[in-house]
Structures are given as C-alpha cells and as structure tokens.
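Next up is one chain by itself, shown in structure tokens, the form predicted on its own.
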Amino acid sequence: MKDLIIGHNGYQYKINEQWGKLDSNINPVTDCHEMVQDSKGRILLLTNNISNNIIIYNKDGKLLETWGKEYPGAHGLTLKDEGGEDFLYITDTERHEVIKTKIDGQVVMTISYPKDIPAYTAQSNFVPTETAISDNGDIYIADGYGSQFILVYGQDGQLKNYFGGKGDAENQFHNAHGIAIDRRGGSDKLLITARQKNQLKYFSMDGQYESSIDLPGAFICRPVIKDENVYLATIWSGDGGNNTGFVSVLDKQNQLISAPGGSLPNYQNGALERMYQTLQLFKHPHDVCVDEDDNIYVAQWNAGQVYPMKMIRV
C-alpha cells in the first residue's frame, strides 16, 4: 500500500505504514489508545503497555523518549497548555483514576471516584475514558466505561458539577467515550461522543443538552477539533463488526465529508446514509492526532500490537 491514497472531497491522504515502527522487544505497545502533539511539535502516544506508557516521537516517526510504567489501563490522553507549560491528563480504566502529570510524567494531581454521587458506591463504578480542559482550568471527565456521567472538577480537584448518566434520553449516554470543547462557533460548547448510538452530542458548558449529530454506521471515539474540522477515529462501522474501522472528517457544518478507509459520505434529504468500511487498511482506530500540516496520525486498539500509522494530506 505504498502509494495508496484514501479519502474524499479534498481530504485525501497518502498512507505511511512505516511511521512510528519500533523494536517491539525494547519499546512494546499493546493497545495504542491516544495521541497528542505538544508545544514542541512532538507526537506523544499513550499505550497500556507498562514497559513504556508514553512514547514520544518527532513528526518523522523517530523515537525521542519514553516514560511511564504505572498505567495498566492507560486510555485517554489530553494535553493542555497551562500558563505556558504543557500538562497531560491520563485516564486509567484499571486504576479508576484520572492523573494529571507534567510533560515528563511527574504527577501533580490524581482524581479518584466521586463518593458523594449516589451512582458511585465503589471505585469500580468509575471507569473514565477521556477528559477535556476548559480555559478556566475546569476538568471535564467522561466516565465512558463506567456510570456514563460527565463529571466536572475545578483546578483544585474538587467536584463542581455532573450530568448525563446511562440512558436513552437526549441528555444521557450509551458509551460517553470521548469529550472535547468546541470553540468554532464563537462560544465554547462540549462535544461528547455517544458511541453506541453513532452520535455526537452538544452540551453547554454547564451541562445542558443542546443537539445531536447523527453518524449512522460510525462507532466513533473522541472528537478531535482542528481549525474548522472535527476528526474522529471510527473504531467499528456498519453493524459494529470487528476490524471494520476507518477515519471520519467533519466540516464546519458538522457534515461528514471524508471517510478514509470507509465509504463515500452521502446525504439524502439531510440524513447521512449508513457508513461502512470499504478498505481493510485499519482494524480498530481509537484516536487521531492532526498536526499543523493537516497530516493525521492514527492509533489503533486491539490491532495486533501495531504502532501508529501516518496519513499524509495530499
């Protein structure tokens, strides 16, 4: 697949399957869950292999450094510039915690389960999958594998608010897997994944439901917002079978315009036709990272311990 180009409607990409490949005897990965780019332009990968939970690359895929041996359930990775310094927020589904670290791994805060909320009678009820950090420092935690609440903490780690929960109502979730803050419209809103429903949901910053985006056939992970677009790893497609993933790109109107590895997006009477995989390039994409050149780095879950792949925009 050396010269393969995939995608649609001007969002097309050449595949570099060799990007990020390392010696698995020295720097093994299990599930490659998420990726972010720091203020130095480095690409950080989070894996749940406790030999090296964080693997740091340059944009060419060269290994720069690694750290972390204490995150067996490493799942979500969010980077926030706070006063000119990069901080990481790691969600660990086995430790049932959110851990804030400096860019070198030094732990500065840990958030455990919210004992004051009736749904959380034990730590095992709290299985956080993702975080988003507001400009005022509030920490929004998506409990996507736990009780399906969105939990809001202040900079001091104290609980301020919560909303959502498991259910079929518009303001509830089945797998609140990912969360991001959408600033494209001039005012901040929360954009939250409802993966089992093939939806993204908008909420106000104080937790009021606003609207939904239907993406039938696309079982999406967290939304990654870059410029006017939303990028999503689509871990399964169609009816949700294994090894059926692709990548999704939404435009500023939140219309699906490109699905690298998937079918051509087509709207009929304003509704997107069901999406499905057309090329067995990906198994289970779990996250995407988009650099300043609009290249996409793809991390995969349960894909044979493969390293990330780079999609070069053409």
The other form holds:
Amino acid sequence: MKDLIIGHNGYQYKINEQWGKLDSNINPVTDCHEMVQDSKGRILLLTNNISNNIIIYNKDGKLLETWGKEYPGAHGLTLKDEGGEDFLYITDTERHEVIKTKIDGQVVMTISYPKDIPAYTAQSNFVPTETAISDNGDIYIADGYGSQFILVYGQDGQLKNYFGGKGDAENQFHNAHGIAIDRRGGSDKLLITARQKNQLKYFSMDGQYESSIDLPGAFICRPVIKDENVYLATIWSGDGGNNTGFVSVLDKQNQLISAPGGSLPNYQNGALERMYQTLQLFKHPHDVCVDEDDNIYVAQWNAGQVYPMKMIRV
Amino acid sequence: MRNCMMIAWSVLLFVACNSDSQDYLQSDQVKLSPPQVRVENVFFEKASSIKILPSEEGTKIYYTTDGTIPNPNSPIYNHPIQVNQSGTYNFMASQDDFMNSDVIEMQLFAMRKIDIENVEIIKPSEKYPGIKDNLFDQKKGDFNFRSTAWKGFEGEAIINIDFQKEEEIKGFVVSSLIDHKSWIFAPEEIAVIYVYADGKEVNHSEKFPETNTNDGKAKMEFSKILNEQSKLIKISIHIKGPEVIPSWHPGAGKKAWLFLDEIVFL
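Let's compare: the form predicted on its own is above, so bring in the form predicted in complex with its partner chain.
Below is the entire complex, every chain and molecule, led by the chain shown above.
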C-alpha cells in the first residue's frame, strides 16, 4: 500500500477520490462543470443535472445544501464579492444566457444574446462558457461555444464593449472557453483561454491583445488564479484523445511548473515540450477550485457522472 | 493501567493509519497511461523509426514487433526502433507501483509515393473539412479528430482519382479513426472501381465487419485492399461506414461519422 502522490516541483498532491461522493439517487450529477469557494469557505459545485444544479459542500466533502433546477446547460460558475455579499454568475449553454444570482439562488439579473452585434442573428449564436467580473462590476463573458467574442456588460445589463471573435489572428479565438482577471502584476489584465490552440492570451481590460502563453498538449479550461499561481483543469491532453487530461499549475512567470497526472514539464529554449497524460487518474477535468490551504478540488466533464475529487497538497 | 493505556494508544494509532490509507487513493489502484509513441512516418517510402517518450519515473516499456501482446518477457524499449518494412508494433508501460498500461498498437506501412493531382472527394462535412490535400500528404492524423489532418464525412465518402497516366497500384490502405464516444465509426465496406488503360472497368468490394465492436477505446483503423491486376489510370473508392449508429450505442439509429486522414497506395 502506497499513497499516490502526483505532481512536480513541490506542487505535489495526494488524492481523495471519494471527497464529493453523494447518493446518486438523491443528488445526481451529470457533468461536473465548475467549482468555486464562497466567503464562508464552502465549496460550490455547478452541474448540468437539473435535480440540483448547485451542490454545496464543506471542505471535508460533507453535503450542506443544494439548489437550482432551471439550468440545463449550466457550464460556467464565477463568484464575486460585491460589497460584502457573494454573488454567482452562471453561464448556461442551453438557455443561451448568463444569470446572476444571490448565493442562495435568487436571480438578480439575466443577460441574453447581444442583438446589436451583427454576428448574433439568433439566440443560438450565443453559447457562453465563462464569466469574469472586474472590480467596477463589469461582466466579461466568454462566448466560448458560440461566436468566440468576449462581451463586456455593465451591472445595468447594457453591452459596453466586445472584442475577439472566431479566427486565427492573435486577438481571435477558437474555443474561448475560459476567462479570468489576473491581478498578480499590480494592474488588472484579462487572461483568456484559447483552447484549440493550447494557449492562454492576455488582453487589456479594454480588449487590446497583449501576449500569449503556449501550453502545447494542454487543452485547458479556465484559468484560476490563487496567490502567485495559475491553476487550470486540462480537459484533454497530448493529441487530444478521449479520457485524457491532467491538472496544470503555472508559476508567477507563467511557466508550467507542475502537471499532476501528466508528464514532467520540460522547457527547451524557452518553449514547453508537448505535454501528455502519464496516469489514467483524471477523465476530462473541467475546472479546479483552490482553497486557502492550496488543496485543489477537481470537477470533471463526461467522466461517468463522478463527483468531484480533492487533491491534498503534501 | 499503563498496559491498558499502551493498548489504547496502539488501537488509536492503528485506526489513524488505517483511515489515512483509506482516505487517500493508492498507487496500485491507478493505471499507467499507454506509452506516448512517436512514429517518424506511419507511411514511408524507405525507412521510418519509433520513439517512446518518458512516462512516470521508473517505468519500463515492453514491446513486440509481431503484433502479439507485450509481457514482462518481451524486449524493453531503450532506444528508438528503426523500421524498414510494413509491420505491427505493440507497446505497454509497466512500473511496480502502478497497474500496467493498456497496450498501444502502431502499424507502419511501406508505400509507393504517387503525386495525386486530379482528385474529387465527395463530400466532407463543412464542420470537419480538413486541409485540402490531407488525404494524400502521407501524414498520419492523431486522436484529435477536430484537427485539420482529418476529414469528417457523414456516413460515407467517395474518392475519385485520375492518375492521368498508367500507375502500378498493387493495393491501397484507407486510414480512418474509431472513436465511438464521438460517434465516429470505422469503414464497414469499401467498394472500388478500377479503371485500366484500355478503358476496362472492374468492380471490387470488401467488407470489414469486425471493426465496429464496442470496447469504448479510440483507435486508428487501417483498411487494406489488394489488387492483382495493377496497372491503373483511374480509381474510384467508395468508403461506407455503418448506415446508422448500432443499437448498443447511446446515439443508436442516428447518422454515424466517418473520419479519414490518409489514403496510401502500395
């Protein structure tokens, strides 16, 4: 008997695979899409199972409460402390909407498709995968399964700006699946996933492209920034085959420093060698949540309705 | 009393240790991923080579060159393997702490390079068109069917080639993908029309019934057709997947996808 320890360069973890396991007859999950931690330290899971779209655990994996039956395409979950109160932003890829709720599920705002932008001729063009909320309350929506634009709305629900779109140019996307605000460098920047290209792209808050981070072999979901690191669920890896994936951890220079479940990151002349899975532990990790002890909670897509697991940093 | 305390401590320690190992996943509950195999050229004119990338520390890669399943008596990979004829190579990762990996099979084909300039391809999906010449660039696609190395077809594909001169064609290989989770199935039948220099046309058809069984794993498929009379000026290749997705699959009754990345001539 030997505890499994995965990861590299000091970012190493033991695995509690049963952490989020519940009775599937009472609290079923379909895809476990995203997870966040609220100001009370609770861990919130978003699933597209309409029995209970939000499942709330404590850090030991004890079920605390559930809510939500109206989000069939529940995909993206972002939490923002707004004046001392937690709010959630849910993207729904089937309703083609972004929904802002209170922490108990009470809806406070719904954003539909941006009719004023010519690329959006129908609601079905809008398939939002993620949101990021700036400190002034602006809502950045990544239309990652839709028209590949980043759409910026004010708290009044009015469209303020948009940029990106589908294409091969540096400021465009193929599968803009995730978005986050990187506050590590002193000034806010947008860090946006370009998944098909295995890249993260930096944009200014007003939508100007700045630079890219190449992560070959890592089909990444949204960036999750905690202290000096960026953590990313990596849904497919290597050549992009099914049932692959690992977790990626970037250091403060945005170099891949650890890939739990994947190969040892190796840079040659400043470029990362193509990454791949080495252990069949993860199946399509879709999001990570990092708690104050640097433990990681992993939600997985298309993994046989498994509940989230917990990676305990050692 | 002291003895009682010691026994109590021992029980507590035992419980603590036990619950620790129950809480954490054990190494021997986890399987190694199949080896990362890099083939210089799956389709080659004279020579190719196979390289294996590193796995978990201390992992050995057992391999065979005759199509059989590797075992601990098989050769251990330690340097790139040189290949100069068609063959089937199998690889398995093994390390004491983990379960052995699944076996990964690689087939390599010695081929004739022919410049294909006049070709009609009916009809790739607009969603997965691939790049223009990807069926004849001698490059193998990987398991990412979304990449431009693959052309995706709804159920069937017809490839009409005019060689524009007499060509010695002893057969051909259709390279396709099986990925049932993505509704992608292998060819079940390939119907060929050979056109000879004198204008004579010969029809030939072969079925490949065993390829669409359900084991849930993505794999590469190579469907080989041999031709006795070899001097052709044209060829028409009609590649048919299952008409609909089989009953065991969650998408039963709906259209199956056919994904092709290469056609090579032997």
